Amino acid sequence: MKDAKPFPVLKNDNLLRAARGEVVDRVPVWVMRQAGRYLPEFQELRKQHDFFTVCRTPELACEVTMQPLRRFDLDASIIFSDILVIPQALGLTVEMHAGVGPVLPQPIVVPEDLKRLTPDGALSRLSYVGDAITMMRHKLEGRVPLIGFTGAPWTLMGYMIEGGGSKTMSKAKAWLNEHPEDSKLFLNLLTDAIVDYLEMQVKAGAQMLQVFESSAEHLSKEQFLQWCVPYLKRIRDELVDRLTKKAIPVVPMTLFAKGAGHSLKEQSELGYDVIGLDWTVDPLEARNLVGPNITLQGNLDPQDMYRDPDELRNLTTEMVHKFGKSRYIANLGHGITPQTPITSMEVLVEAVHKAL
């Protein structure tokens, strides 16, 4: 999969060094979403291209990856792809409609249609996302880092009972109380691709991991800690594990649990190196919670992205002197959304860089 070719060295590692804990030039921003649907040009490919054709071609993936770099001074690249691929990786129909999202035509319904699934070369079907990031590594020119990342167990599991996105996940949550046992059968089946998914990310070359719980709020913490905390666990440790045998460098990892400000300690000691927040949870609050050797990412409110500049640059500004300089990589406390002015995000970009 990977290039003969050495990648190139890479220039600005403020994002790979804040995860760390390291010194950084700069606070490092990057925006959950920021290849996507408010960018003028990412709207003109998609008039060409399916949105599945675009995760699926390389070429195209790449091409979307690269566009919000060419336009801000971001401190990250994102590799442009859905959590959704390893639903479709395990046998179930995808498909983008426009104005709606994401529908699951066929969705899991009873424990019997489990067996619909095929995780037996699931990772094989998934060999474009790793291809993609190969490629993307070259392109980048070492500019900045690149970021892999994955939906978690339960946010997969919702959609694929659900069919589709959900208000309540009320499908899902059923699933729990009703079917326990192959609730865990699901979780633990999910779990298993996601970590073979992980590890073939970092071998085709991503320098930073994302795992994308956002599902996570529409749990009580009781659900939380039962539901999603032992599969980010395994997920964690299971990838170090198999990295650290193979003797691959082992990745910084985000955990990213929206909605889940409730269990902040908790999530702290699952062993990541970075834990996403969203709008909802207090910066010091969070800080005090996680203690001082985890890093934080966050956590404007993505509708604050529609104040005018002046609004939006005090806002950032606060917001990251809250944060602090140490341990912190600036981001919205969810994706951007596509309507999002692109002055805004150029406002964004500028205020973190300059607050501190």
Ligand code: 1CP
Contents of the next structure:
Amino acid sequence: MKDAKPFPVLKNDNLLRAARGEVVDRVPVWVMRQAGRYLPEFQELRKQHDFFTVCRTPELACEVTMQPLRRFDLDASIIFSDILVIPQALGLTVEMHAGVGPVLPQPIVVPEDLKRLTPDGALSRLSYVGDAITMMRHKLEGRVPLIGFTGAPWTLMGYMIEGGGSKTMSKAKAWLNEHPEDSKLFLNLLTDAIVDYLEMQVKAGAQMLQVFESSAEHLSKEQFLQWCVPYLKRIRDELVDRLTKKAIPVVPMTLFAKGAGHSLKEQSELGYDVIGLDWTVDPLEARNLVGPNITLQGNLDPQDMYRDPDELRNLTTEMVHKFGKSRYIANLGHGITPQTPITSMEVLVEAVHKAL
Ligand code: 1CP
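Given the form predicted on its own, corresponding form predicted together with the named molecule:
Up next: the whole complex, starting with the chain shown before.
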């Protein structure tokens, strides 16, 4: 992007400072899925446009990314997209069915099906995400940093085998047992695509990256260490290597492995700056396990957003007190759910900022 306009100067960099372990003015807060169905203006826009049309049209993706920032005093934005754009770019059809979620009508059933995937050219089919990121950096006018993201290999493999979301991921888990060599091939293929994709996002202007290993919750500790950790490490190492070789500044990275509180120490050794926690993890125990040099993110139970405002305020304050002001980014322990009252977001954000 030789002739590209420089990006506006960042005014609120508390998120990036927290990620790097620097002093913050206030505890930064953002919310996973902060753009989405709990916002009436999102629902309104979705009536006019199909989900993936929103993802693929930079103006629409930016509009939706901006929606929560107009309402709440958040410290970060996250580009509107979905983890399933990678399976799409690899040649699988992905549909978004109302009330169901993502559906992949021709999933990967047997190892032979891996031949249907089209890694060549996948990155160019994702260029619309880069376009949205670059546009969003300008539209933000430096107000807060912009986070880019990806699904992690095991989580993407799960959706691609199951043909959508699954309560058990049993077909994908059966693959790990029955086709271990092909599982490695599959996970490596996804890892390669992910590294390309994250590099592209950084070049486009992403100031921080989050890797969602949301389906870690279906694996035992042993399986997590075998089927997630090596690929998560490869993503971080290869991305840093590539950016460094090209003299592109490395951005902070967050690993959110839902349900992997059994392996916090192992997660802290993978090179990520930030470890995201779900609500099953105690903040003080997490800090003891990861040590002082990792930033923690999380971890209010999304269900607490349905409590009355005083209770929510108290729970949030208590959480922030437990984590403390240094090396901490406040968030929920998973995505905000569609029926959440708007006022709960206001209470949460204000309580985080006032806690310390
Ligand atoms: O019709 C709609 O509008 C669908 C709702 C929706 C939204 C708002 C989906 C379908 N995806 C999204 C956006 C989205 N997805 C973001 C946007 C940025 C933000 O504001 O945070 C992000 C970060 C994601 C990531 C994502 N998609 C994850 C990882 C995070 C997590 O929640 O664990 C996963 C697992 C998905 C898959 C997915 N996409 C959509 C749904 C409903 C699901 C989950 C389906 C399931 O497993 O049951």
